[in-house]
Each structure stands twice: as C-alpha cells, then as structure tokens.
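Single chain ahead, by itself, as structure tokens, in the form predicted on its own.
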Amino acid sequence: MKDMGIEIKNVDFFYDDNLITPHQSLFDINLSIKEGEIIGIAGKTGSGKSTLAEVIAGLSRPSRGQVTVDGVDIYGVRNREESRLAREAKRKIGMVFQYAEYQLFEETVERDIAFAPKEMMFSKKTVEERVNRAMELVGLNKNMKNRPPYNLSGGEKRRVAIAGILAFSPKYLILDEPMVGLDAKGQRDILNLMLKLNREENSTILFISHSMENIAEIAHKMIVMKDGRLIVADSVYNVFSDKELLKTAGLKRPKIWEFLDRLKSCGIDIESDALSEEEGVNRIVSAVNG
C-alpha cells in the first residue's frame, strides 16, 4: 500500500537557477504531512513560507530533493506513466493564494467556481453538483450564483475563491494567508471553514499565517521557518512553550498566553499556557474561584 500523506525530502530551491549567482530560498527541507492534519506555517517575511507552499503544491519544481503525494513523486517524471501518475497526484492538492479574490475573472460566481471542473472535462451534471457542493461548504447561498464577483464583500469574494478550489475536490488544501485583509467576522468565517473542511471532509489543511492566535486556535501542528530553513515541525503547544525557539524565529506567543503570563508574574496562581481566548477565560475564572 502506498504511503499516504505528503513527504518532503532534502528539498532545496533556488530562484533564477540559470544565473551565475542564484538566490537560494529553501535549504534541505525534510517534512512529513499526515492525512487529516491542520498545520499552521509561521515565520517572518522572507522566511520561505510561500515558496515551501508552492513546492508542496506542485507549482515550483525544487532544485534538489523530492516531494511525494500519497507515495507518488510529483516532480520525478521519467516516462509517460510516471507523468500520468504525477498529474493525478498534483490534482489532489489545491492552493489558495494570498488575496485570491483578485484572481476571480468570470462574469458570475457560478462560472468562476465551475472553471476548474470544466477544464477537467467533467459532465455538465457533475460540474453543477461540484459547484453546489463547493458553495455549500463555504457557506455561499445558491441565489448568489448569478451575481458578479466584484459586487461581493471581501469575505464573500475570498469564499468564492476557495470554492473554486474546492470544486475539484482536493484532498490536500494549502492556503497562503487566508485571513489577511478581512475584518474580524471574515477571519472567523475562514477559520470556521477550515475546521469544517477538516472535520466533515477529512481535508488535510496547511495554512500560512502571521497570526499566532489563528494558528493556536485551530492547528494540530506548527511549522516554523527562518531564512529558508525549517526550524521545527511540532505540536502547537510544544512550539509556543519554547521561548528560545520563538525568539530565534522572531515570533511571539498568542496574546492570551502573554496576558496570563503577566497575571502570573503579578502573583496570581494561574496556568498561563492557554492557546485560545476561551481557554484563557476559563483559566482566569478558575483562578478567581480558587
């Protein structure tokens, strides 16, 4: 049986690989992504997060190393059969780019979401079923089908863009800063959507975020990047418990954790390692009630 999940082995990536002095943006990346995980990817700007995501998604061939999806090497194509298998494996991965709503180009919501299934030569009935299912998953009402995307709110546009990816039913979903530019409600909607896809569709989700709060709230595991290198891939709790690691990566703990730390430093008997506001409030209530 094939190994299920995604494996990244000894991956380097150079930009402008044909130049005399190419820029290396990934260094010897080794990483395992298991089915059903939600993984947050963190790091300062320029740390290699987006490049790593594009390599995993099959969009940027690594200069060295291997990326396998469910046991299939998506870049190591040597013959027609391997090429076919690589194409099928790549179709298991969908990537939503930062500000993906700017990539909406069709005249209506329905046509935009239907674009990928049509390109994959599905029947008219199947395309319609996939559009309906994708809209249901992201919480878009069917009466929005004939609306032009430019008339929608920022959060609605983002959901249309995600629905367009979901319409070809990717097993693995990669999102680059999916909450950026959205108001509090829009951010909450996207977080809830990722949780829904993971729980109801068993989607494996990787998302890049500068918000430690968002990662702490929904991720099972956390990948931390710095200067193109993978510093750690571990549970969210273990990463945020390691002050030296966070300092090295230039990251901070979630605000609720920092707030509880301050209360503890003031002599209040309280556990400070809360990953969500709800968990933090419960710690405060328990401390007040003795």
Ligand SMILES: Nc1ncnc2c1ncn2[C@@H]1O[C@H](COP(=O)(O)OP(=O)(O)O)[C@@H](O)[C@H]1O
The other form holds:
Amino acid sequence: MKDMGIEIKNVDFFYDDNLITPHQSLFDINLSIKEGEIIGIAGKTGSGKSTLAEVIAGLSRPSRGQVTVDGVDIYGVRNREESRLAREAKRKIGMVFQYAEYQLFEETVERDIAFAPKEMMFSKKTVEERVNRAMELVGLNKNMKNRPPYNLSGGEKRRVAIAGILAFSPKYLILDEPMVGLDAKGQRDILNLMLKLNREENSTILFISHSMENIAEIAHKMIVMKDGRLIVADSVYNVFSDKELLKTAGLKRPKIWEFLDRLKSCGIDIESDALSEEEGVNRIVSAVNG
Amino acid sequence: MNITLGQYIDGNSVLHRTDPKIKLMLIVPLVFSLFIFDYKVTFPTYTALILFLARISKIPFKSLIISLKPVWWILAFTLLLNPFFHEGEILFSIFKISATKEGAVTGFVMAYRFALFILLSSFLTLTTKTVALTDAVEDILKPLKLVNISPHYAAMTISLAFRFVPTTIHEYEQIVKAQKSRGIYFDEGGIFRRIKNMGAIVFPLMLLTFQRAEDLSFALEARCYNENRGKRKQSRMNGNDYLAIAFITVFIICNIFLQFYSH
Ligand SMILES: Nc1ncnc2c1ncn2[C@@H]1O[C@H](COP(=O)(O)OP(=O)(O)O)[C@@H](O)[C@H]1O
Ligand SMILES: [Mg+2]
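May I ask for the structure of the form predicted together with the ligand now, the form predicted on its own having been displayed?
Full complex below, order starting with the chain above.
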C-alpha cells in the first residue's frame, strides 16, 4: 500500500499549562517515516525531541497538524468508527520512555510484561507466548519471571520495561534515550536489541540519543532538532558531512570520524568519513598498508 | 520546568514587599473567618479581596486559575456528588436516587469556599520566593524548639514538600503517558477496572517519591548540610508590613460587622 508508514504534517505543539503565555515547543514539523527504517533523533536538551516522540506515539495531541499511521489519522477523530480505527492504529506504536523502569508496578516481572497484551484482550495462551518472546528478545532469563521488579538492577529493570512494550509487538517502536544511565554493556545490549528487532521482526525504530556514535552505528536516517524545529532529516552520512549544520545544531561528529580527521590533518593520506569503529579501523589498516 | 502551582512570579508590589512572616500570619485569620462566617457575607467580600490583591500585585488572572488546577477534581466531586446526599426539594431522580436543590446549594457553597481558600493561599507562593518562605516558616515554627524539634528542619521539610509539588505533577503526567503507551486507557471500563488501573499510576509515583526523598537526604548529607548555614540578618517591620496588617484587620472587622449586623 502506498500510504504505509508514519506521516507527520505541519505539526505545532504548545504546552499551555504554562504561566502567562503558552510555550511553543514544536514548530511546523514535517516528516515521513517509512516502514523498516531505523531513525536516530539528535538535538540539544530542550530542543523538543521528547515532545515530538510523544506526538508521534499518539500520546500528546498536537495543537495543529496531522499525524497518520499507515494512512489513519490518529488525532483527527470525528466519529465512533474513526475513533476505533485511530485506537487500532495507535496500538501499532510502542513508546519506551526515558527512564522507563519507573513505570513498573506489578508484583512480578511476568505480570508487568503481560500487562499490555492482557489489556489488549489477547487470549491467555497468546499472552504467555508474547511474554516469553519479549523476555527472550531483551535477554532476560526465564527464572526471573516471578521476581518482584523492584529489587532488580537498573539495567534489568529497563529491560523489563522494554519487554513490557515489546510484548504487544508494536510495528513502530519509539525509544526516548534508551541507553541513558546504563553501563557500557547495558548500552551495547540495547543497541543490539534495536538492530535485532529491526532485522528479525521488521520493526520500524525511532530512537532519541545523545550519542552520535550510537546513531552513526545503527541508524539509516537521522533527524536533527533545534529550538523546536526540525532542521534536517537526511541520511546519517549526509548529516555528519555537513559541518555548518552540525555547528548550528551544536552536535559533534562521531569520535572515530573526528579521530581520522586529526590523522588526515597530520598529513596522513586517509578518508575520514567513517561511521563505525570497524569502518575506521579498516581505513587505518588500508592507509598503513598503503 | 514550567508547570506551576502558584510558583513565584517576580514583581515589586506591596504584596511582594511585605515580610513573608507577616503574610503567613495574616493568612491564618483570613482563612479562619472564611470558614466560620456565613457564605452570604464572605463570598462577595473574599471574591472582591482576591480581585483586589490580584490587581495590586499584578498577578495575571490566568496564574490564579492555574493554581486551582491540582484541586479541580475535588471541586468537581463536591459539586457533582453533594446534590445526591442531602434531603430537600427534589430536582430530578436517577435510579431512585434524588438530587435536591439544597444539596446542589451545599455543593456549590463548599466548592466555592474551597476555591477561595486555594486562591487566597496561592497569593502567598505567587508573591514570595521559596527561600524567603522557608525562612518565614522557620521563624514561625520557633516554638517547636521547646519540644526538641529543630524548627529549621521542620521548615526545610515543609518547603521541600512545596518545592516538589510541581515535580511530582510532572512525574504524574509522565507516568500516565507511559502507561497509556502500554494500552491502558484510564477513562475506560467499569469501576473496578478503573480502580485497578489507578494502581498503574499510584505505585510508580509513590516509589519515585520515596526514592527522591532518599536521594535528597543523601545529597544534603553529602554537602554537610546543617542548620547553621546561610543565616540571614533579622529584618525589622516596615511601612509595608503595617499597611498589610491594617488592611487585613479592617477587612476582617468588616466581615464580622456584616455577619452580625446585616440581618
Ligand atoms: N510538561 C511540560 N510543560 C511545559 N513545558 C514543557 C513540558 N515538557 C517539556 N517542556 C518544554 O518543551 C521544550 C521541549 O522539551 P523536550 O521535548 O522535553 O526536549 P528534549 O527532549 O529535546 O530535551 C522545552 O523547552 C521544555 O522546557
Ligand atoms: Mg527529552
């Protein structure tokens, strides 16, 4: 079908519970997300990344504009039938909040993960399958099922929370700074999880991150936000090639790219535009072998 | 953060310049007379007082309305439920439960009085910096020393609680969104399901709050917090303070007069 994917058109967003004047945190956002993409969202703190993510996830109604998911307008509901369709469409999207571990509330890990699929009225058997699959995906051991979520480690809690979203198999997955506050291994695991979901489950993934390295490594496309405006949506390579753009957005190139740039400025004959460490190492090896 | 529950708005009005201690102490008789006198007296006078205070302090009307936001559901419940719990002239009935005119009036009076109370108190936080308010509370709590409680810690605790109201509201909103993204719709289903779903908000919120209390106490200890820090100079009463006291005294006397001599 031609209108599959998510379309965001002319979206403005105001926080109107503000004091004197409403605070506008999104200005005329236009964006289309195709099925199967991994998109990284970058931008300084307060640039509107989280607000945009919530609007796309169907959780914050934009003050103006439209969001369609697989052709269904999720906010412009005029009657019962449209409301049912909008709800169905919203269930295709799962959002993992920043510090998602704070949303856990059930007595056991299993019950917490099962919460969403149960709420969506899947059969008992399906719920169990979904829970098992979700735990497997995030790498939680089966014997954790009956533990209370509160005394797990930070990284484990985060995985339980992510599993709770994966359990209803959202086609579109939005993650708000999913790596923040985890140790190196925890970060690596989440990164691999996103890749795996994209490859094996064909999930479309949108993630917010402050790490240019992480975005460069796994994203196909990248969005840069500044002061509530979307200033670019392009391939990761194109964004990092544009020095001016990076400067206005206050972002840096991935470390490996900067490192190769240094080598180049020392007179070594090398192409510096590497997006991953692996790619960088290969460049260095071939420069040395000359 | 931009969420407010009567957060300080900068200004230089009489209200801003009055000693926080005086403001705090004047609120007490004001609230007291609001609750004991006849609503036919207090509703017009207090409404006028609030409009007047808003005018002289240049607090936007919108900020006042916003300060009612955290209690709107209490107001709504009071208005909606009271008609069904009083005897009197029947307005209409559903399922053999009758709404009465007397009940409706009672609900309105309770809700309006409560709203006046909140509005009045919000002037305190809207025109006083948190730090100044803490100091004022501390001064007023001095007698606690007699029972071996540090007034400083007591004041600190109270003002920290105030300080975290906006944070907690923010977290509440975040948790609601997070649970919605798991497909929980809080405005749906039967009463039992709704109560059960409330748990999905209440438990994480409680946990967060306890955890923050713990973090905060560690943070304070780590910075060697103790009550002798940041002692400020004692202030004397000035013209503003006398004006404020005089004004509120006259206001209350007017209410007393209206209460006893108007019939
Ligand atoms: N609940 C809220 N109420 C009012 N303003 C908010 C709220 N949440 C965020 N904002 C404001 O909206 C802007 C964008 O915030 P956000 O989307 O959280 O940015 P980011 O995720 O990029 O750090 C900021 O200026 C922030 O202060
Ligand atoms: Mg954010």
